[in-house]
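Just one chain is shown here, as structure tokens, and it is the form predicted alone.
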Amino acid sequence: MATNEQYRICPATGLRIYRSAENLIKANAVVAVVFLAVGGLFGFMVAMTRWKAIHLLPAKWFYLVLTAHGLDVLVVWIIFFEMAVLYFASAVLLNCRLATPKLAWTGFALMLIGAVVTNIAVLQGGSSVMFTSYVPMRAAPHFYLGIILFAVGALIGCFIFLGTLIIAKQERTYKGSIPLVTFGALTAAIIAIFTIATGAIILIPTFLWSLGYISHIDPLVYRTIWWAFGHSSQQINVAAHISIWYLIAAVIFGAKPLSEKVSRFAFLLYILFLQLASAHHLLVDPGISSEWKIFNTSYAMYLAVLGSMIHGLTVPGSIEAAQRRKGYNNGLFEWLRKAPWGNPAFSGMFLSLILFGFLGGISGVVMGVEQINLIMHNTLYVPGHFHATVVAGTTLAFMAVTYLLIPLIFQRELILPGWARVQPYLFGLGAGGISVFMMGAGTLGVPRRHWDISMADAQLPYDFPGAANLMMGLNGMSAVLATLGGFIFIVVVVGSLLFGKRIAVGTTEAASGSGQPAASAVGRYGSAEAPAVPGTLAMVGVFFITFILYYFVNWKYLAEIWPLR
């Protein structure tokens, strides 16, 4: 049992925080940032070599940037990020002491000494492999082990939340069911458990090939088993993001799920079926079943989708029944009008909920659909796709989330609050453009892994339409204002940290509400127990219509090469 020294009472919400997940949740929060830095910059450097005016590195350069910059944002920043959600989540959501604090001091050195040592690796020139590292290509053997050394210790985090859990429950520091915030957490570690462990199976015998002790790794069985990591990995970043989503949603409307069985059902379906969409990376190997890959990229992606829908529709829904009990009532969208939209804890949240639902899930639908994925999936639709998942909807919601941990956690105010309001929208608008921009020119056939559209040392040359450099162009500058989103984020989180007033007593901007509106009206728009929420159902008939129609122009874009012979 843990003493009340080791406790402290945060002032604004009343919870109990153990100090050592306190400092566990700082550490890797700090370590998260850092890298997010750097793979940023790394990103920014891609995105001006592809941009055809500017042609920034060479193709050496280019692919050593591209697998450090793949490595440090779609791994190393997230997965960080997600251990300091998930001992947020369970000491202190559950109020409770952290299981093992030791030992999670050990699983924290061995990622950071892995995530150093692959980028070290990287760094040295001689494992330009991606992030995918598909073997025959051989990268040292030190960026293998620190990869390993990285599965392992964000392993041990994940085991840790699940003794936290076993902790609060023993001890009875709450009532009931788990609060959803941390039954979508535990959903992200149940998913980053067999992720991170695929990774690491897969990784060692690539280790000892590596060091010469075994000769030959098949093909197709690393691809197979790579990427029931490379993907659900990602998976893990929607459950945890998504969690997120309603942690903000409570904090600052002080709002609860239309249906938490439904919300608690959907994250079911993210641990039953979401990691499958990996087989839109295998639909062309020869070695897997077509039976498989079709009912992959069907049946087992619609439910999948389906978890995402509810979520999508709940989190808002829930936002506008809140807004719609304090009296926010005139039409479909003043309750949207009157949220604080310079709370860049809301602002971050919400446009991560729209850029991950109408960019990243819709084209993750339509790429998932087996006959249009093989004409797409070596082009640039594929990074735009997870340029919408990934930094549009997972980065963007943790810098939300941020903006709520550092008067929370570190005990700060934030410095610079007007930077601050304006840089989720400089970041979302980016890396919104980003993603859309890619797509463009991957529908136009631009391939994703080379670093010349021009294609100027190609034996068989090859001229894109001018829209294809245009969209090559409107990226580059998008990777400009996403690098100024992030560039302020940093100086905020950094400066806050370093210079921002120590939080006292009282309550913070950033976790307060949305005003003081106008007597509630419950009674037209539902009951409590059943609040109607017609702003939000109108967004999401305009979410099916535009899906619809970008499904229909995608097959399209299919029928035109059905007379090819």
Second form
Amino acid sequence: MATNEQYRICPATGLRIYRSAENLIKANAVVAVVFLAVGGLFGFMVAMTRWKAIHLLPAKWFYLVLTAHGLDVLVVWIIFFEMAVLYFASAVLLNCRLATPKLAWTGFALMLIGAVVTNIAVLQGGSSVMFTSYVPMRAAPHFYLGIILFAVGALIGCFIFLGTLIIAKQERTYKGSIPLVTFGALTAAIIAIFTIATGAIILIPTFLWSLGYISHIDPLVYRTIWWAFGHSSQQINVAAHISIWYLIAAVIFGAKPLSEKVSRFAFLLYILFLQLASAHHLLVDPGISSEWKIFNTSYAMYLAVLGSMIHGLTVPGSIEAAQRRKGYNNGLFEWLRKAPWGNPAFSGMFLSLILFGFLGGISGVVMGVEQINLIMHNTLYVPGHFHATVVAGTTLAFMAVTYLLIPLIFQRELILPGWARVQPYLFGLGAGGISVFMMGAGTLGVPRRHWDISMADAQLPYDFPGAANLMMGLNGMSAVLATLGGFIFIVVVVGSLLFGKRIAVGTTEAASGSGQPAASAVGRYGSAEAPAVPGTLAMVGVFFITFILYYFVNWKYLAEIWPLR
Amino acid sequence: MVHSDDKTGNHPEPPTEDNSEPERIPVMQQILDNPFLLLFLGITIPAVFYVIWGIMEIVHIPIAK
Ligand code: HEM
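Return one more block: the form predicted in complex with ligand HEM, after the form predicted alone shown previously.
Then the entire complex follows, led off by the chain already shown.
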């Protein structure tokens, strides 16, 4: 097919950027950020309601706003941004034109229409069923329809990603294997296809049920299949944000992975096993055997956890190796001290890595253990855990890479660089705080999705310990910080797109604010040569000690709740 | 500068690593280089171990009389 597509050469990476891919990346990223702003505001309102001293929203609004929050941030913000990542990792990193850009625009339109339709359904008030929409709670039909349209649009995006891989191979735009970042994006796309397929299997009948064409949907079947969709979609995020860690390390430091083979193998572990972790949502559901639960949440999932721990070693390790090559060899941590902490792309990425590993990773494994899961199942511990993964982990990584995309793809300088510099710290601290304090409250038994834990109008009163209220207050304060960080992000991004100085072609690297070496490592295959990474190994040691201590502390808690004397 | 190409496959050399000697590709790399095999595995494994096994267990729950 003879197309006549325009491209430009990225001065920082030397990669070709085709106009069609560039426009799609821009459109998806912009819509993502808009929904982050809307959804983040809803999150703030929810947190202000759960802070007893403020108790902002009335009950009816609380559940409506909580539904909208979950959908807009977890689904719409993240998946729109992931589409931008898929197009970037295929067309840009492979030096290739995008497969069927028109169809990609159709997918984009479907996602946008779907997101708007579902939001309308929620805001109309009859669909406060939370984003999980468990049957037999029934939302308005257009609630499900919107999600289905959105999912079809996202599925189109995944197939365009695969199509672009084929074109790149046919047109020989790269040699050997695809770059590691593209491989990570492929992992995300594969998980996304499974996710969306299971979503369709359960949401299409639920849509028909809401219209009255199907009389009954079994709640346990719904929960089982819905979580294949709901939890696997989180694994798309993990694969995508880890790819972004590698990308930022390559662009800012010229870092090569410690071992291409090992990193790819870690992604392969994700492809094979990560999605099985969905089962931990069903750990207390009767009717499903312990064999199924334990196989899916432990034996198989630990192989995926092994994948995450490999990335947790190799990403900082590759940065350390690159820094040591530049001569930062003093002591264990000179490479880290001398890292560009004032560059929000780096600080955001590194905070994302630490918070995701220490808070999200450890708490996820603890919750996946059938016995100790009982202490915190369906408590606020659960949102605490996933705010560490999807907010401090994924969202912060996506924010960090946005600071690179603005000069590289949008070709604008950042406005308010001082604000941008502090933003990852504010957001990271806030997101880390909401995670820790929700987990703390959950450990004390505070339920999730609950409008009033003082049980003011309940027939059976119940008093939570004072510490629980303290946790909720600290959670509220952290929410203020996170919201401020989110607000600054939106101001800097939207302001830069509208008013940022246009970057003359050829100066992009300087404008990325990093002042770092050319970033062509991102598009290449190859490992760092025989690196020594003692600092990273020390950090990994601290991680393991924390992990082991926290794991056993939870068994101790369990023993106290249920003593054997 | 904006460029355009005519999709005849005559690209200027992309910035990939020079690796010209013909080599035998190890099996593991062949697997990792095959996106559709990975797609197949990534769908089949969770479909069997999570979805099908899970649904079979639910179907076997006796119906209350
Ligand atoms: C300003 C930032 C944010 C704040 C203050 C915040 C706060 C909260 C709070 C307090 C809850 C309610 C927990 C409950 O009562 O059960 C919640 C739920 C939730 N949040 Fe956030 N959040 C923020 C950002 C995000 C982001 C960026 C994401 C996703 C990427 C996210 C995903 C969710 C989800 C999925 C729920 C669960 C909704 C449900 O239970 O149906 N949040 N959030």
